[in-house]
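First, one chain by itself in structure tokens, the form predicted alone.
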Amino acid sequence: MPAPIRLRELIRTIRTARTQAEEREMIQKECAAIRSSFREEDNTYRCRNVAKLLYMHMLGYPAHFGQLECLKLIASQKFTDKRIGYLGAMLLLDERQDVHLLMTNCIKNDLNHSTQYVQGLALCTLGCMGSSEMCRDLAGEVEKLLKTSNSYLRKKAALCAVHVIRKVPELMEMFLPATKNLLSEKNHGVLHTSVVLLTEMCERSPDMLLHFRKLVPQLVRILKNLIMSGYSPEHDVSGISDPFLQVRILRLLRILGRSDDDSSEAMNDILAQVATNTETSKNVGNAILYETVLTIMDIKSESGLRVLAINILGRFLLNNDKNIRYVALTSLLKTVQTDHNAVQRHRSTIVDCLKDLDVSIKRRAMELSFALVNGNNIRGMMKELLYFLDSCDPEFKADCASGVFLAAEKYAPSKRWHIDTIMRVLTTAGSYVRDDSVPNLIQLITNSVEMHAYTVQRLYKALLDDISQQPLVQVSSWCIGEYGDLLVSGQCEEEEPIQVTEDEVLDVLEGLLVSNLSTPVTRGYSLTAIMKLSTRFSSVNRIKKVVSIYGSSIDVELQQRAVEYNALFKKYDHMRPALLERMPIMEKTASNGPTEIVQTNGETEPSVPDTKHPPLVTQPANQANDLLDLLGGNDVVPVIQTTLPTKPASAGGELLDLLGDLSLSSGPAPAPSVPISQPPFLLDGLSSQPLFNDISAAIPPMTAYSKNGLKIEFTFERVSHDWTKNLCGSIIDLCSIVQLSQSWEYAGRRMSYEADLAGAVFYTLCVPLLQTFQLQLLSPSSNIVPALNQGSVTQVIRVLNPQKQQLRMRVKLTYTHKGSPIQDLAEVNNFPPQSWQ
């Protein structure tokens, strides 16, 4: 067989290849060849086959079949076949691969070679892809070479220790002994390796951590002698002396200064001298530069070093390179939370940084800039963001935007300059806002009594101007239709006042609803701005005219709002003065109190909670439904949502008599039915007393189920004993009362019983709840209810509500009627909120 062609010739071959085809095709020849001279055991070329594999694997071609031969070229005895074979395993093996295992008696023969650089061989391709099983096998022998005294081994020893750590944290003991003098060695390769170890088992190990804070000061001598050794050709770099070693002692300092007094002592004046006597000229010291910011602003540092580590950071930010600015940026970003006076020096170099080009470094000046906002400089950091705001790319403008309007909520000086403001992001970046800035804006038009008359003409003016940006177009609309008799009347005094018609106003509304740009949102604003003007202009005919014209309107909810509106004009003109006056003040939403927002139906209205009258609790039908459906019953019966007074039995049964002409029980309806519940006003009518006097003293009875004269009624009592003290929730006893009022024949179960007994009910109670509760059924007092109200049955239910959930529950009843079995099935949702909050 013909010599293979060299590695050289193959590159050289592969160069002159004019598309990708023609690569691939030499590639799969040249492939062909190796495999055959691999089948063929060709001890003389196996090296140089391996190479020029490997030569193909780098350019992303499979090399996959040369793994064995690796195998066999690291057990050869030359150094060359070595030399690849360890190239080839640490390219085309990994821990993932069973192969890789083969390996491991040849690497623990190697590291104990007496050649070094076959040790060095095998310490690199240990560090590189061992496994945990390798690493756990070769520990020992790592952990001899790391206590050699020849260099070259060490260095490689301690690198491979820091794999075999990373592999198998808990043999970190094993190499603690041999790092007691690695900080000792002269040569800078085993120093930079030493440090590298010893932050590895700093970062996994707490108690590492304390070990080796003692060498802290041994540490600083040696950073020292760095910094004002002489120039040493061997280490010097850019005029620095080992700038590799300096960075990595600066951080395993950081790491050992971190929260402890003693430390960060020791180290506070050597950061001093490396943060002023590193020269910033090039880029090799604005690294360790760097690094020292990082570990002044880490560590216990005193005030005057770290006002010196953010202004060595404001120095960043006039460097030319951008790298060291965006770095620079994302520094001063992370540490003004904590020294914000000192990085307020620097604003304006920050507010400069939001010119640049670069779009990195104008997101992270937008976002100190933002983050260095207060209320002393309000005003000038506002004229520049919104000068930014105006001229950024789009990209930018919705978290600016955002940023804007925070900043404003939290720091306006005045409500005026908190509108205008507001104002200003609308009419430049009005379209890239977030969706509750319309709603936020008027809530603070509509709490600013004294400015309504200033901000319906500023709005009016910037409606005049654009009607692009929506969401303005929304709030000018909305505040036009509040307030358009202060606009129209010129009552502005903090501005020359315009002369506006009714006419006028009522044209550019119009135009809002015909206008290709307006969307479905602001023309429903737009319509019922012009609505409310019905009781604020005279104009009234054309408004009736314009709402009658979109009562046919395509779009529903259009068509909608002008059918309810016409509605106001015809049947219910006698209301329409009170209902659309003017909204009142908003306030935020507050935990309790009359303050609290309630929202319905995108109009915000106070609300002032009833304390005489707990609220009725109803459950959609499709809720109810569901829950329906564990049980597999069909014919579903609403439960009356009544809520007894704390009176006696009598009362509630006077109550019922009232409404027995009432059909309150669903027919056979194919859909769903809402469960009825009574309107409060009915309760009210019964007695001039509250149904509660004090609503935390006693939870009300209820009643659960009535149908055919049999009546379900639960009572409350809340559980307190020494062992639940601890959970976290409620329990309740809750006792049911069965009553039976008419003479029928019920049974829950199959048994015998004679004439006499035939105004008694055998029921069955079965009470399922959602799994978030635990449910204790006690045993009833009988099985027997006596007929037409001569006695009761009472059973205890205990319920566990851990989270504190709304209580649902449903009964099951199995009974005869007429000798004919019948199944009734209830749901239960209007449990008082006391049993369950």
Given for the second form:
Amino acid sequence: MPAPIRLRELIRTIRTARTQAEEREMIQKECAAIRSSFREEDNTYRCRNVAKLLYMHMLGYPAHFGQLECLKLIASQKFTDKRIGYLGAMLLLDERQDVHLLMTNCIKNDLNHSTQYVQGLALCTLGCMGSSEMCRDLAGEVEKLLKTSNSYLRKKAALCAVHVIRKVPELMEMFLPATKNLLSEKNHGVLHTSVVLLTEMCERSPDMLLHFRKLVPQLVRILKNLIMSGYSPEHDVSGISDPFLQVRILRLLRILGRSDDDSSEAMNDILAQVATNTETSKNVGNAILYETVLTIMDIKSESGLRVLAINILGRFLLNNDKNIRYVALTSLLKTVQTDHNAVQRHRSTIVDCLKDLDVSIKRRAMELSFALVNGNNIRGMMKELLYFLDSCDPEFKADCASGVFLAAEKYAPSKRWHIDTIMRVLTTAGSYVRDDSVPNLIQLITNSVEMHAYTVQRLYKALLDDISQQPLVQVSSWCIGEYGDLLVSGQCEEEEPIQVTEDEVLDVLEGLLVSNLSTPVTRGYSLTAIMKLSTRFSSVNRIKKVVSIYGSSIDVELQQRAVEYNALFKKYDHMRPALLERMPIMEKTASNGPTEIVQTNGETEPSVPDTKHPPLVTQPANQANDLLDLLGGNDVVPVIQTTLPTKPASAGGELLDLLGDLSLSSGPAPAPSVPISQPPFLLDGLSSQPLFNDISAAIPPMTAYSKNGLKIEFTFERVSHDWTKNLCGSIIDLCSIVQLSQSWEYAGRRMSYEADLAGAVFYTLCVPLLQTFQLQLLSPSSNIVPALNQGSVTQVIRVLNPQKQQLRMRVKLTYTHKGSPIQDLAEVNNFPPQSWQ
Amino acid sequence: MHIRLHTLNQSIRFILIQNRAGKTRLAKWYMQFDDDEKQKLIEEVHAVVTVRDAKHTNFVEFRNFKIIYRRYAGLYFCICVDVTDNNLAYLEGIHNFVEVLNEYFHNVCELDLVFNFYKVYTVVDEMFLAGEIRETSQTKVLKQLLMLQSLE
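One more: the block was the form predicted alone; return the form predicted in complex with its partner chain.
Every component of the complex follows; first up is the chain already shown.
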């Protein structure tokens, strides 16, 4: 067989291929040749063949048939063979190949080889891809090499040790004695790798951390020498001596000083020195400064030092190099919570970064700007941010809009300004606004009573211009529905009132209904708005006509609404004015973040409870109580066992049904005891206020019933809603957990029987006369209680307790256990006072 | 395909040298991946890095890490590191590496890296090990490389 072609030849040949297919053909031919050459067990050309194979592997072709050959090369005595063999091993063999382990012996021998370069190769391979078994076997050899005087090998051994520790953390102690003298090395390379090794050990084990804390003075000294003298010219980069070593030492100092006052104090001086003396004209200097800043921020440094660090970051922001600006913004974002004032000083620079070209810089600048907004700078900042909103990429608009709303809510200097800002956002970025902001805005508008006329006027004008942005359209139609009378009467104080007739308004709203641009949700809004105007406008007939047309709409939601409104006109006309009255001021549960309505719904129609239930809330409290009494008895309020609230299906909806919705007014609430997950909100990480007032933590759990091994435990969660809070006062979710803990001995074996709650557990509230409690049961998680506390049946009970009466409950249990039915009746009196107060 | 990128704690996950067309000139992995995972990663890095131009920073967020990269002529030198690592320092590391290549191959160009690919791996192994920067002194590295060369 002719001698296999040289590597160079092969590469040249392959490069001449003009198509993928041609290349593949060449490669296949060569692979076949290589395979037959391998079969001949030819030692002379093995190296060349494997090299070619590796090249082809790099191009993406399979090369696994060369794995064993790599092993043979490693075992060879020639250096060139070994080199290619190890390279092949690193490229082709990984932990998952069985062949991998066969290398262990070879590596072991090579670690003890007489030539340092061979030892180096072995260390390198072990360090890059050694498996845990290999590491375990060879750790001793590595440790030996760590103590050798040969600096070339010590460097490699140190990093190899790092890899061993990563793979087999238990071996860390083995390397401890060798680390004793590592820092007294003069050789930079060894010093560098030793610091890496120490860093790794400290990060992995708190004991090591404590042990190495005593090295802080030594590290400080080394760092000092590096900055002061031209310690080693060959490690110099642009005039700074060994920046890589400096960076690593700084990083180790960071880990050592993290929660320790003494160490942090020992480092203060040197950090200040590095921060002030490092040359900043080139990237190198900035890299060191950056690491210094990170260290200062992380350890317990004194405030002067922290201010220095933030000023460095501020200077970074002015740098021409965008990399440095990016890095500065990232760090400032992390520190803005803790060092707010210091960061405020750089606000103007940060705001300038909003105009940067790089997307990631813009994003960070935006997040940081929102974090810096406060009562003093709100007007200026908002101007900049609104300008940014106008011109930024679509991917930012949603987040920016949400941020603007939040900030405006927190710091608005005046209601008018607030509403103007909202208008601006809705008109410029209307289609990107999050769905949950619509209810928020509506609430805000309702609460600014004196601005109603102004708001509705502006919204109306905006509608005339553009009906494509759904959130804007929804808010506008809602407002027109509510305050249409103000609009038509031309009562605006803030602005020049416009002259608008009722018909024009109705034209606009009807236009929304038929427009292709309107989503079903928007159509729902406008239909309800038209309906509401029936009590505010005089052209009732026109409205009646519109409503009846939509009674046969294809859209089920619209149809349902239209039919119900029709019924209002026909059968319940006497109730219409009361139902469609003006909305009262709504309370919010939280000052930031979306309101609960949205979260429990999580559907595409957040407006459903919005428009359906508000009219009902206007009823004075006693009236509602009386009506609720119709549902409940005197002594014992029967359980209304529902799984999910069902919408009143029949046309002309029974009054009770309408009110029945009231108690479920939070909308479909699946197991509200489950923690409501928050939408991934951009600014969550920045704002430190909780989304919900955590009152529920105040109610301790209790044991309601415990007999015969069956235990029922109640945990509580207070639930408050915007809508129902006004009416009912307080609602609590009770989660009842039923567990079975008993087991019996039978014929020497422990037996356990599960309890079958086939009859279900009945909970009834003991209610004195004329009280209005209400109980809703959601369906239990299952009917079988597994034995031995291996699991439980949970069921959520919602208790409405508007008059805050003491809770007493009767529990009737019917279940089968060990084959026999058991019935029991018990009273639960030990409710914790917080649950009903 | 679930790709685990968390098994080890090291700084550098992999080093890649690719040309603009996406051909790999060097791929050094410091973590375990299947062949098809490797291929996927290479393609993804290529996609992410080649769309960026001079007005972008040299840092890209990639899965749950970041890539520090720099373009030299037609080649992209990419290092994939942990998010907590110092971007600027690794940028210097890349430059250091490129300068060594330049010295070693005497005004290196892409073809040098193609025809001497195994030597490029040697350079990498002299400067990086176990996912960390090992030797930063250019003179030292070059000295060692020449020694190794003389053994051939």
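Note that this is a predicted model, so its numbers are computed, not measured. Rigid core here is just the name for the largest C-alpha set that superposes within 1.5 Å across the two forms. Residue numbers count along the first chain shown, from 1.
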property	result
D465 C-alpha shift between the two forms of 2 Å or more, rigid core reference	yes
Rigid core superposition, S518 Cα moves 2 angstroms or more between the two forms	yes
Core-superposed C-alpha of V540 shifting 2 Å or more between the two forms	yes
